[in-house]
Every structure is written in structure tokens, then in C-alpha cells.
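Okay, so here's just one chain, in C-alpha cells, the form predicted alone.
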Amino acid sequence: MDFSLTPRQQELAARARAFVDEVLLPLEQVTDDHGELPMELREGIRQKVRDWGFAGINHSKENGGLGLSMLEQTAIEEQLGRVTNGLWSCVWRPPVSLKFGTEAQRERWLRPSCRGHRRGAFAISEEGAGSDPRQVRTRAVKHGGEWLLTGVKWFVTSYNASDFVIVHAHVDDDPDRPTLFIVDKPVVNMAHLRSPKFMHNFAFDHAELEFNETPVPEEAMLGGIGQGFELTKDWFVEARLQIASHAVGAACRAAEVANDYAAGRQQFGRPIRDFQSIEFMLADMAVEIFAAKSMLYRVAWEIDQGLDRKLVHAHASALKLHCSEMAGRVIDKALQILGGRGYMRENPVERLYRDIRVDRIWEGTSEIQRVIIAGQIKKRGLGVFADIGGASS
């Protein structure tokens, strides 16, 4: 078995790391101080994403993207995860569900999004609907030749960087008819209620939106009536791989900072890395990263090999669970090694500590991942996760 990255994958990873170091890391402090990436800097960063060749990394060339494999995307995403304040989101990834749209929809929304001329946000969660999408109360009612959307959405990430929103709604209030609708901004009867502050600072906002019989033309329904959950599932798989990649990248950066500090910090006449309590923490961090990174690239490889869709969903849940929790443990140890310096906001480990906590919550909590994993074991046996040859569906 060959676990080495190809020259192409190595080149993409090196270029992504250089992009992070030269373009994104200098923006960390101003983003943290401002609460998000200042508006006046955003167009310049978009152009740099294009210049560095990272526009549309998650879509096919046919749809305006780069046509990268999942392994190639993962090599990039891991490096993007090293940056704090969610600045990795400056490298846009148009919603994967758009690839299932009609030719006209792909031409109108997907291809311009791959080029960075448009951007979409996803509106799924609500006050009473997070882990259980059947509890969504946003409804879509057909009126004449258009749909009318009514409801309130929470946690619409990157709303103020987007010019359209993909809304998950139930047709005629029926949870068996979940459907996606593309809503262009601006539109009548859609109100931005607020963008609350969170534990982390982020490049863009996380908005709450109200729809009050918001009109959507018939041609802006994505997929068919009742297909919304299946299309959202594909988005969740991609999002969970991105989170896992970013978690590995964040853990690696925290470990690098802590390792360098432990080598240079002198106490009692010697570097603190010479004390067993410190070197054991570094050893545990390295092993955790080693295991998570191996798992990450295996799952990316499985997707490229065309693994059964249900197994991909199961493995993506296991990956997201393990990597998000691993990163929390590693970054916590890194902060402990840094001591008081690690608690200062000017230190990247402090920002990583705040950033990484949400990874156990968004795009499916750790508890929901365990429900998915346990359900797969019940249906298909432990071989889904324990059979190195790959279990069948």
C-alpha cells in the first residue's frame, strides 16, 4: 500500500501552505480585532485566491472549478486549517448541492461562484431545528408561478459575504417534502434580523434571517420536491471532510508552536521540553495527529475510489467526530505548554483554542456523529469501520 502523496498533491499542499503564510496569516490579528475580515479587504483577498489558483477547488472543470480529486482538495484544506479566525473561508467552496442543478441553474449560480463572482450561503438550522432537520418550520407554499417562503433561519454562515442563500424548507409544511430553494439577494420580504457574536471571531458573519412570504421563482427550486435532505446530505459529507481537514491543520500548527516554544523556553537551567511532563504531552499530541491524519487521507482516498455513498457518509461522520475532538485535546495541551503566553489573544494557539470548539458542534454535533456511527454498526456490523478491506453495503 502506498501512502505517499503524489508530486501533484505535494505541490498543491506546498502552494496552499505558502498562500496561508503569505496571504492569510497577516490578516489574523486585524480579523480578530475587528471581529471579522474588514469589508475593504475582501475584494483584494478574492483576487489573491484567483491569482494563487484556488478558485473553485471543490467543483469539476465542467462547472467552472478546478476538477481536483478529494485527495487533492484535502491536501489544500489541511493547510488552510492552520489559519485562525475562520480565514480559510476566504477560499470559497460553492455549495456542492449546486452541481445537481439544471444547466441553467449551474450557469446562473454555480459557475460564477466557482470564479468568485458570486457566493452562496446555506440556511438550514432554526431555533428549534438543528440536529433534527424534520423539525424545520420554514415552509414553502406554491402561489401562482412562484414559491413563497416563510420562516426564520439561524447560523447562516458567510451571509454578509454572499449574494444568494440556499434555503432548506418544507413544502406545504410537510417534513416528508424537504426542498431547497435558491434566494437571490436582495429580495423583498427577507429580513436580516441580526448577526450574533460568537466565542470565535470569523472572517464573515453567522446571520439570522426571517422570510415572510419571500417570493422565489419556480426555476430557483434546486432539485425536486422532497429531495432537499438528500442534497443536504452530500453537502454535509463535504463539510465534514473540510472540518476534519481544518482540525488536523489547526492541531498541527498548535503542536508546531508548542514544540518550538518548549525547545526555547528555559526553566531551572534547561529547556522545558526536557521535563517529562512536557515531552509526554508533545508525544501524545504527535500520536493524535498521526492517527487523525492517517484517517483523513484514507477517507479522502475512499471517496476518490468511489466507495458506496452510504459508507462514505458513515466514514465522514467517524472522521469528523475523531478529528474535531482530537484537535480540541491537542490544542488544549499546546496552550498548557505555552502557559500564560498561550492565553494571550496575540498568540495563535489562543485563537485556535476558541476557533476549534465549534467543530464539535456545527455540521452535526459529536453526539449526532455517534448516532450515525452506531446506526451503521447496527445495520451493517463493525466491519463498516473495522474491516481494513472495506465493508460492503
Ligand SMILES: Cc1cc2nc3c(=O)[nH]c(=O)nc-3n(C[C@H](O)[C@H](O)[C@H](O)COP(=O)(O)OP(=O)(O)OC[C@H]3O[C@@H](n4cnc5c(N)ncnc54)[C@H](O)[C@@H]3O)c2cc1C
Contents of the next structure:
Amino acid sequence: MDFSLTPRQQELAARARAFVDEVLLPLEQVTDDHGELPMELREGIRQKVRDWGFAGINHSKENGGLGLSMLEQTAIEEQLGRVTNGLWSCVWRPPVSLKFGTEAQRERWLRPSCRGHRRGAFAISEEGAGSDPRQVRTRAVKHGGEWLLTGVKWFVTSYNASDFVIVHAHVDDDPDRPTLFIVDKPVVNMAHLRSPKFMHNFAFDHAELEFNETPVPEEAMLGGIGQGFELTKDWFVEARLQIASHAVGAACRAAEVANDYAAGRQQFGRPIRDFQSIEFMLADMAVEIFAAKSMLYRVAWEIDQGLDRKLVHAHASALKLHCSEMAGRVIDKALQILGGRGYMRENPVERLYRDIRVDRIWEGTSEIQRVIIAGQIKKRGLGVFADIGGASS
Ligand SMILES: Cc1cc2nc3c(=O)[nH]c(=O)nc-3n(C[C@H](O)[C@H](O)[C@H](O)COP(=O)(O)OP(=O)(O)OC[C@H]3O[C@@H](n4cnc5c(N)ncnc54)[C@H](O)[C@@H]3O)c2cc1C
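Show the same protein again, this time as the form predicted in complex with this ligand rather than the form predicted alone.
Below: every chain and molecule of the assembly, starting with the one above.
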């Protein structure tokens, strides 16, 4: 087995780290103070993402992206995970489902999104539909030559940075016909109800939207009727890898801050790292990161090798579960090592502590990941995860 990164992968990781240090870290405090990235800074950051060569990191060259492998994307995302306040989302990842669009749809929405001239938000969750998307109440009804969408969506991330929203709706209220519709902004009969505050401060908002017979032309239906989940499946895999990468990056940054602090902070006449309780926390943090990072790179590599899609889904769930929970434990320890300073909002570890919590909730909660993993074990055997007994696909 060869676990070394190629020179190309190393270069991408180093460039991403430099981008984070030079461009994103200086925005952390202003974003936290302001509650989100101030509007007047947004265009400048978009241009910097292009200048540094990170426009369209998750799409093929044919679709206007950079054509990076999953391992290469992981090397970048891990570095982006070091930054707080969701500023990693300044480096856009156009929705994966768009790659399944027609040539005309890809030309209209995907390629400009890769270049950063357009941006899409994704709206599936509702008041009554979270882990169980069959509870979605937003419906799409055909009227004349167009679709009319009616319903209320919650938690639409980056709505105020987007100029279109991909809406998951049930055709004729039928949960067996989940379908995706691309809604361009501005549009009649769609209202932005509010953008509530959350535990983290995030670069962009998480909006609630009301659709009231919002008209969508036929050519803005993505895929076929009933294909809503099928088109979103790949996106879940990608999102789970992205979260895992961010979690590893966040844990690394917290550990670095805590390690430096433990070396410099003197109490009782010696550096606090000389107390075994502190030293053991650092040891546990390092081991947690070591294990999670090994898993992360393995799953990214498996995807690049073309591992069976079902196994990829299973491994992405396990990875997201492990890395998001690992980061919570590591950052909690880092905060403890920093004492009162770790509890101050101006300290990155305090912000990481707030930021990382949502990783156990969005893109499938930890409980839902366990449901998926347990289901795979029941269906295909433990070999899916333990490489024993030959997993069946
Ligand atoms: C900051 C933020 C941004 C988000 N961005 C978006 C977005 O851009 N677009 C979008 O569509 N959605 C978005 N979401 C929604 C997110 O995907 C949901 O919050 C998530 O899927 C969980 O749904 P829920 O909050 O309704 O919780 P629920 O599904 O109501 O779950 C509540 C609790 O019950 C548990 N539970 C539920 N079902 C089971 C089960 N079968 N077995 C065991 N336990 C179970 C859950 O794990 C959880 O602990 C976002 C959420 C947040 C917080």
C-alpha cells in the first residue's frame, strides 16, 4: 500500500492552506462580529477564489470545473476546514445534481456556477420533513406548460449568496414522485420569510422560503419526475466527504492551537504540557486525528478507484459519522487545554467548538448515519466495514 500523496496532491493541499491563511483567516473575526460575511466583501472573495485556482473544484472539466479527483478535492477541503464561521463555503461547490441535467441546463446553470458567476442553494428540508424526506409537503402541479410549486422550505443554506434554488418537491403531492426543480431568483410568488440565527455564525444565511404557486418552466425540471432522490444520492456522498474533510481540518487546527498553548503556558512554575493530564489529552487528540484522517483518505481513494456505489455510500456514512464526532471530542479537549482563553469568542477554538456541532446534524444526523451503517451490516455483512468475510454488493 502506498499512502503518500503525489506532488500534485501535495501542491493542492499547500496552495489551499496558503489560501486559507492569507485570504480566509483574516475574515473570521469580521464574519463572527457581523453574523455573516459582509455583503461588500463577497465579490472580492469570489475573485480571489478564481485567482487562486479553486473555481469549480467538484466538477469535471467538461462541465466547467477543474476535473479534480476525490482525493485532490479532499486535500483542498481538509485545509478549508481549518477556517471558522463556515468561510470554507466561499469556495463554491455547485450542486452535484446539476451534472445530470441536459446540455442546455448545464450550460445555463452548471458551467456559470463553476466559474462563480452563478450560485445555487438546495432546499429539501421543511418544518415536518428533516431526516424523513418523504414527509415533504411542497408540491409541484403541472399547469399549462409550467410547474407551480407550493410549500415552505427551511434551512436553505447560502440563499443570500445564490441566484437560484434547487427545490425538492413531490409531484401532485405524491411522495413516490420526488422531483427537483430549479427556481431562478427573482421569481414571482416566492417569499423569503426570514433567515434565523444559529449557534454558529456562517458566511451566508440559512433561509426559510415560501412558495405559493411559484411558476417554474418545464425546462427547469432537473432529471425526470420521481428522480429527486436518485439525483441527490451522489450529492450526499460528496457532502459527507466534504464534512469529514472539514472535521479533520478543524480538529487539526484546534490541536495545533492547543499544542502551542500547552508549550507556552506556565502554571505552577512549568509549562502545562508537563502535567500528564494535559499531555494525555494531546496524545488522545493526535491519535483521533490520525485515525480519522487515515479513514478519510482511504474513502476518497476508494471513490477514485471506482468502488461499487453501494459500498461508497456505506463508507461515506461511516466516515461522516466518525469524523464529525471525532472533531467534537478533539475540539472539546483543545478548549479545555486553553482554559478560560478557549472560551473567548476571539479564540478560534471557541468558534470551532460552535461551528463543528452542526456536522453531527446536517447531511444526515449521526443517528441516521448509524441507521444506514446498521442496515448495510444487516444486508451485506460486517465485511462492508471490516474487510472480513467478503462483503457482497
Ligand atoms: C445550519 C443548518 C443548515 C442546513 N442546511 C440545509 C440546506 O441547505 N438544505 C436543506 O434542505 N436542509 C438543510 N438543513 C437541514 C438538515 O439537513 C436537517 O436539520 C437534518 O436533516 C435533520 O433534520 P431535522 O433537523 O428535521 O431533525 P429530525 O429529523 O426531526 O430529527 C430530530 C432527532 O431525531 C433523530 N431521528 C430522526 N429519525 C431517526 C431515526 N430513524 N432513528 C434514530 N433517530 C432518528 C435525529 O437523529 C435527531 O436527533 C440544515 C440544517 C442546519 C442546522
